[in-house]
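Below, in structure tokens: the form predicted on its own, a single chain.
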Amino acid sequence: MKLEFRHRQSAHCESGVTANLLRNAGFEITEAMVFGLGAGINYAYLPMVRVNRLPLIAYRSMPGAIFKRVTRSLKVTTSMTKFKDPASAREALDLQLERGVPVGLQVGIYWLPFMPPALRFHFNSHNMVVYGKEDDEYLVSDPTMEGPATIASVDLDRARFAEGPLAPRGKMYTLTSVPKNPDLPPLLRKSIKSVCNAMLRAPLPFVGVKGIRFFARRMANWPKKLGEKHASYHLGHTIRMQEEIGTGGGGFRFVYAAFLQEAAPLMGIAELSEVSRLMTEAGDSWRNFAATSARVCKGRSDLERPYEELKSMLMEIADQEEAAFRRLLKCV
């Protein structure tokens, strides 16, 4: 049992799965457009939420939000289900495949055998598509991988019922109807305003541009508060959250820049291309911050006061993003 499903590699799992499911249903859309329409970009430093015992640092909206926002905006009807046990989840998945319906799944990435070892960590909000079954193996389109993969039934059960934060509980989702030719410009304007408000006007000090500055001040105190060893450990975690979990800080900025380039002619706003350039520059700055941080962690940095200088880099990034989002808000 193998459905016709075209695998396309993407930068990020949720926006990639959403785009692939929509294209499979006959609605042509890019991953960048999905990410932008889903108001995917953000920043949050959440010390009260722990990932592997360390604070959560997020560069995008909450898991699941992109899919919900995009399908709601486009008036796509969906079906989403969670389960109490692997047997009922497996039965429901097989039934959808027998009906010829590709299925989106939320899984724990650590339990996916086809994932390279370096990318297997305990994160339970990874997304992928199952589009067939042969004997006791499922056919998988994981958009973060170059090509399709297979996974044994027992391994898929384990991934679908991974334990810990954001446990998927067998979550699966499908598209049930996809309207044709939506009026995109007003939807894009609404999503852009939502992103600008989240980055510029969030009431909490650890979200948006304020969150970047909040984190920068906290990070500068790590050596004194935690000691050099644990400061380095926290900095390594920061790099991992930025560059290895999903698309990361710089990567998400590049995807959003691509969205703005695509949206400019659709909305008739040429200045969006200039904001796209500013967003790309912010992405470059995030990548530079990660590279410099890595040298600090490895003891290869020649910075005299590394954490203070990293703080300065983050403050500059905050200024860059604030300028870009304020200009973007004026555009729409």
Given for the second form:
Amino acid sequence: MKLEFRHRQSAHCESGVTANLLRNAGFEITEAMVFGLGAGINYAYLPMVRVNRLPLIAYRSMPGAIFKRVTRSLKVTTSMTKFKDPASAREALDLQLERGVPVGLQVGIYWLPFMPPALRFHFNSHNMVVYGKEDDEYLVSDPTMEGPATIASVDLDRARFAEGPLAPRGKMYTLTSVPKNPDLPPLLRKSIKSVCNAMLRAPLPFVGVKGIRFFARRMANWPKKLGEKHASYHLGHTIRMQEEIGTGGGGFRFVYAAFLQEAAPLMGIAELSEVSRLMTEAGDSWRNFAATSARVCKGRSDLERPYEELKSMLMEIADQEEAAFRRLLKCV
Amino acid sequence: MKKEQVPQHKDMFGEQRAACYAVDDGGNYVIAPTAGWEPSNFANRQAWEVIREEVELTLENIHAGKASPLALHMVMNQLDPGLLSSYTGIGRFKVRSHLKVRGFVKMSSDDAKKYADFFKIPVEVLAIVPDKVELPGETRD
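Starting from the form predicted on its own shown above, please give the structure in the form predicted together with the partner chain.
What follows is the entire complex, opening with the chain shown before.
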């Protein structure tokens, strides 16, 4: 069976799935609006959490937090289930499809055959929608892909039961009821405040703008601490975290700028467009940092002390973001 | 980023394009497709280089009798003994012994089948060490 499901490509899997599920339930919303309402933007440098043995650098909130915040604030009711084994997970999925309900799934990206092979690394917090089943294949709307895809049921089993950090354990979720016409501005105000607090007043040194500065100081020490080769691996990994893991470019800063632009007329606050422009500038600076980092890794920069230079670029980004979020906090 | 500046450096996505956020001439945000961007393409290639290094090291160890062919399948799939154990349901201690030649030759046919099923290869192939290993991140169009 094949449910009616409009696929729309997005930058980021979780906000894309959330937006696509809502739209298909009759609630028009963009990915950027989901990302903003979900208080998605952040910065966290977590060296104690390893990804491929390298430190985790996040430009967004915790996995699952966007979906949770958006559905809760819109008073959308949801159901979420995890499973012990693939057989019962598959049975529950089929049952939802038979009832005509598109299903969100958390999966391990490594096991998705439709992904470009070169992008297949072990990462367990990927999200996609299953909207049908034909023979032994499921119909998939993966929001990071241009169009819908299919996956054999054995492959889907494996992706749903990927092992390791953040293992999905077959997690599936659906929307059970979606209210019409919520009063958005107060909800947006709350989400924007929450984001500003996380960026400006996080009690932890490795989160928010303080986190960017903390990271900058650590990074400047990499060549001494790790040696040139491993410093270069760490830096390359930093670029991937920022640009490659579905961030829409510039570590989600452009998506958030798009959100602020959309929120300005909705909330009747013209200044939000100005803050959106500041956020775009911050995103451009992050891109610039990534481009310079890649040159440093390739040994093609003519900088005298490249890591010190990169550090001062990050310090400037931190100042830029601090100014932007302070202004944002003031105007809501 | 301006819409016309959205990079189209085709490398690793194949024919796929990813969504990038950029502003058009009127200053409005749009979602623009990107075929890739050289700095992040570089970072992806580098991540595959790390895997390549590990594959080469493992091949050396196998030829020197310090590791079993299972070790090659493990690193080719970017796994470690812990993950291999959770995926196959074979105990950690046992997996570690199978990664050595001595443990590998004593492997039960049940365990061999579990590994082979997991790697989607015939059981006989489990013991074969190829001369050259190709990794998905190294094929370009």
